[in-house]
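To begin, one chain is listed below as structure tokens, in the form predicted on its own.
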Amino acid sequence: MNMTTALARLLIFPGLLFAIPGAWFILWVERKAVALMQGRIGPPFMQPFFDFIKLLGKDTPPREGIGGMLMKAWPLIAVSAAAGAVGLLPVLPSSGGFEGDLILLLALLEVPSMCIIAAGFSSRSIFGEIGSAREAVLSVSYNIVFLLAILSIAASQHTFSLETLAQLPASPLRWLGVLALLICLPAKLHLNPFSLPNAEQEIYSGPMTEYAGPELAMWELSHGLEWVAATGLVATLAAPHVTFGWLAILIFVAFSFGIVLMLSAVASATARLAIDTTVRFYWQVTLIFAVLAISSALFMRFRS
């Protein structure tokens, strides 16, 4: 993949000019599916682009030291890391690539998440760093069978290449990694039952209690982006393959719809679980779906 492509990629589609939008229309469907299936009217179409106009207009708190820099720094450097993961997506057929960009991906997925725990405790509020230690308890557990739903995934196609996953046809140790990676969507996005650390019933907003203003407004940017790169992943991995343009993109779009829907009626339908059932339910019970998925597929691989 030469500069222009990449570039092409970040900056147009799958990347910024594609993505923003993308990311709000996402914020928009999850909130007005949830409010529906609830009984409640929901948020206007435009509602997320307005919320994040108006945090821009308002004012930060004044910060001093190097606590009030890595504040500013967290959310910043989290929305260039989801960014980064969606220009990554190889939505277009033969649209670029190189050997390993899935590792790259994972990565930045996980750069976000990271940066919540690290802003929660740089913040210095008590609710903050209660939220932060909830999103690293829960995440090691999902990350785990994340991962390995991933490594199975790959090993069963023999590639760490997306373009080459995306062309490549499905296997059943494939849809039992896509399955995995499902499970693990509701946590990484912080959905009901899995909204351990950013309750507002019993800690505020968590890791984002201390941020207002335009921080705030990329902390919700940062979450539409992620939104965007977790379900572009999987519906990249799920949709068929097809060569024409315009009809990738709209499969592409169509899945990523689809399992946003899906996830946004679990999230309406169950009640947000303690820390310590959380971790049992990935550890115990998903954690099976990757064990038994990379097990098979390197058994074949050594096989072969």
Partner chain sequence: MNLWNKLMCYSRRRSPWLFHMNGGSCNGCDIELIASLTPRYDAEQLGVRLEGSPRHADILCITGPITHNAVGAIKVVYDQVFGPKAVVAIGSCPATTNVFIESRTLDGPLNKHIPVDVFVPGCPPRPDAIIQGVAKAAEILAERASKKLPVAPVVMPLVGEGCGGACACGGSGGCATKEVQA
The other form holds:
Amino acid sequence: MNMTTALARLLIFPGLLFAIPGAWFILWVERKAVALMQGRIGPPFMQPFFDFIKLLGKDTPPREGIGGMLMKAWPLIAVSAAAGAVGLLPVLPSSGGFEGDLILLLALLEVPSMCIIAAGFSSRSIFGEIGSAREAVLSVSYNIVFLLAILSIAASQHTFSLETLAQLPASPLRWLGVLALLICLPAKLHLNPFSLPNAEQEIYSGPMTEYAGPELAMWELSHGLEWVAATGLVATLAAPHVTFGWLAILIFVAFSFGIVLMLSAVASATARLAIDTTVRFYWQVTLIFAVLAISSALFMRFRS
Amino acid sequence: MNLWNKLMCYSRRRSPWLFHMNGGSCNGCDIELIASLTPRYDAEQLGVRLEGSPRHADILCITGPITHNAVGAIKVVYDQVFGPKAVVAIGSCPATTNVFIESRTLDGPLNKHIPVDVFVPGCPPRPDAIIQGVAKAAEILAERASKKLPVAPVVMPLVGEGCGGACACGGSGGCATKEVQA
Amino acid sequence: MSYKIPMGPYHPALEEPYKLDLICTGETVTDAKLHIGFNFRGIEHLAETRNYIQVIALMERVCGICSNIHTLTLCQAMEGLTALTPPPRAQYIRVVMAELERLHSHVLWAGIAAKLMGFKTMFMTCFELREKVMDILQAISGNRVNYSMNRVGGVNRDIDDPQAVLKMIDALEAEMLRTVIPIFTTSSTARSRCAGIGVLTHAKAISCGVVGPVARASGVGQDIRKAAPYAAYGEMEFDVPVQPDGDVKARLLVRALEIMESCKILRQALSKLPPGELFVGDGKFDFTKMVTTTSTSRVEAPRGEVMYSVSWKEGSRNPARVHVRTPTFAVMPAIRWMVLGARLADTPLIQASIDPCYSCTDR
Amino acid sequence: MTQLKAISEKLGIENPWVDKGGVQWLEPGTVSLRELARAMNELQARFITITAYQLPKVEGLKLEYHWDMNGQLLGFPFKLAGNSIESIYDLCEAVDWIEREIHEEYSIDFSGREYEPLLLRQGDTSGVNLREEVAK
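How about the form predicted together with its partner chain, since we already have the form predicted on its own?
In what comes next, the whole complex appears, and the chain from above leads the way.
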């Protein structure tokens, strides 16, 4: 991948120019879907866009010293990392890529939640700290499943290149991996039943409590981009591969849309779990998944 | 007014985020505020969102006749909301202290402490009246952004039938008196 | 390491201000301190400066959820002073209003509890159900919250269309049985948040003197409607649901079953609604000509027993003293025993499980 | 009526109950407060509330204690000598908040217990409902 295509991917497609409206669209779809399931009409189209613009126009909280600088920096880091993660998605066929971009994508996807943890602790509010502690516990518990899933997919098809993975036909083990990824997504995106770090009824807005104005707008954006990247990753792994450009984009968007609807449905049909129940849940999933992965790997080995 | 300002005004009107505070209210207005977010009234159609932190909010919704204990907290929360911001006084209590007038444990009305932009009368106001008041406050926010001028407080019209204490009896329960004497 | 978390006074989990200082170790609560008084409007004292008609309008605004109960109790106490007995139709209408209020209050509580579990869809469902009750209340009284139905010696308004209320009750009951109760009792996420949480033992319930659904969920089967019938409750047939566990789930079940019982009472009251006058004593009583005397009245509000003591001084237009003992005032100190050892994440739900009303508590 | 007899026997008194508006009253001066609280505990009666009254100037303050026994409301008036009365907090946990509130509203001193901070108005002085205070 040369410099021009890399920049084009990062900035235009599927990077920022595509991903930001995509993020707003997904945020709207999620809110609208939840509203419809609750028998309401829900927010108008473009609501996340208006929220974003309005937040940009609000006064910025005064921040002083290194702590203040860091507090300003966290949302920006989160946004750039999430945008980078979106840029790595091989939406267009033969769009280039490199061996190991899956690892980079994973690392970038992890950055926003690290930033949230750091932001909560540097906000020095008790609610921010509790929210961060919860986010940390949550990310430790779901990430094991998440990484296991990705690793088994990559190992079963002998590549760490997303591009190659997208072109290969799906194996049963990959479906298992995709299922495990889907189980992790609600926790990664702070959705019910795992919406612990931002549990409004317990700890205000958690790590975001002290954020306001443009900084909050950045957090909203990074959250939206995380949605795009995470659903995009699953869509890439699950969608059938086509060589025709526009059709590829259409399939990608349709799959992402489907995943968003599914996650919203789950979120609106469940109550929030407590932290220990959540951790137990993910450890159980890990155990089941590990057993399944090992047994299917052994099975494949014996067959070959 | 350039394009960016126009967009900003429009966005402010379309995205009012609320923070709700109870200044010693009887609960009636608070429940009606919650009811305005639920399927029958669904304020989210206007982009309304009830926020957990005052830092995120644009509009401060205050109910109740402002007790001594609440005054300090109300001022602190008012300062925590970043501008541009608006204050909506929900119900007759924050406007006049309603039936609790003359109580020595009250420090109302609300505009003694912080500037109020919209008064929504009623005891309590109906959810549709509350939504109307919030929409008006969002309009005021947009205006304030374009003109940078303080806007005079607006008193919303009374919505719905029945007095419910919002009439001019001055909180003395005079309306009930009239009914019995008539 | 233990640390202190202030919950409130202005907390998104609470519709009303109240402060709970939680001492936590990790996510476990080891001690709790309660602070109230943010809603203290001095109503008891204010009542001494209002005349016998104004005081009813004032007491209606003690609480926005159980406004009718407060006027009912006050009017009963004042009827005790004047020796007036409301006509039978008024007694029945009082029962209907009280039960409608219990319905909307319990459904509201279910919604708030769902919201605190992070179960937004259930919250919306409950509030949509509640609107059915609110429609009826508005059709009867013209207002959604303060109905001003009660007066000394009877009620102010008639129920013109009992059939409409019966239709609403059928719809509400069907919806409760179809969605709300099954979801709360079978949904695994909801159950994991309720069962075994915030236990108040039977012994503690008695020593703390808790009332209403909280007492009944701890196995203390007391209900003023049964034990000391007022209005037309003596002529109604109903059960008092009692659960032995004392946890949040038991409180939820008690309230859910009470909604069913309320529907039962409403059906009886509306079908037996006797004809006749709405009130007595218009122009027949004069509070200024009364001798110095005291009267008490107790009523089972949605949250438990409300007690009013009213005393009148000879030759006065104003009451000499109105004392209000609200149910939440009796139940709230027990929160401390419920949250000990609980997880931090459960505390909002536990404090909400008593269906607290701070505007009642503070007055 | 058997309940009332049981209470009378427990307190070791004759049957001086007065029925007034559905409440069974025991005339003041018949029994001491702490003895009463102990008897009520043993009989498993539920404490309801205390109501404080400010009587005309010379007479001072009056407290009415209410217990519930299986739906029967029992009332026990106590006239205060001066401004203090014994606390029954150690005997009856439910009395905690109402004693604090009455201390706050009428400046009544319940001897033998702490009530800081004030229940309803922290940092304020007690006696908010006293009529002499109003005049000021």
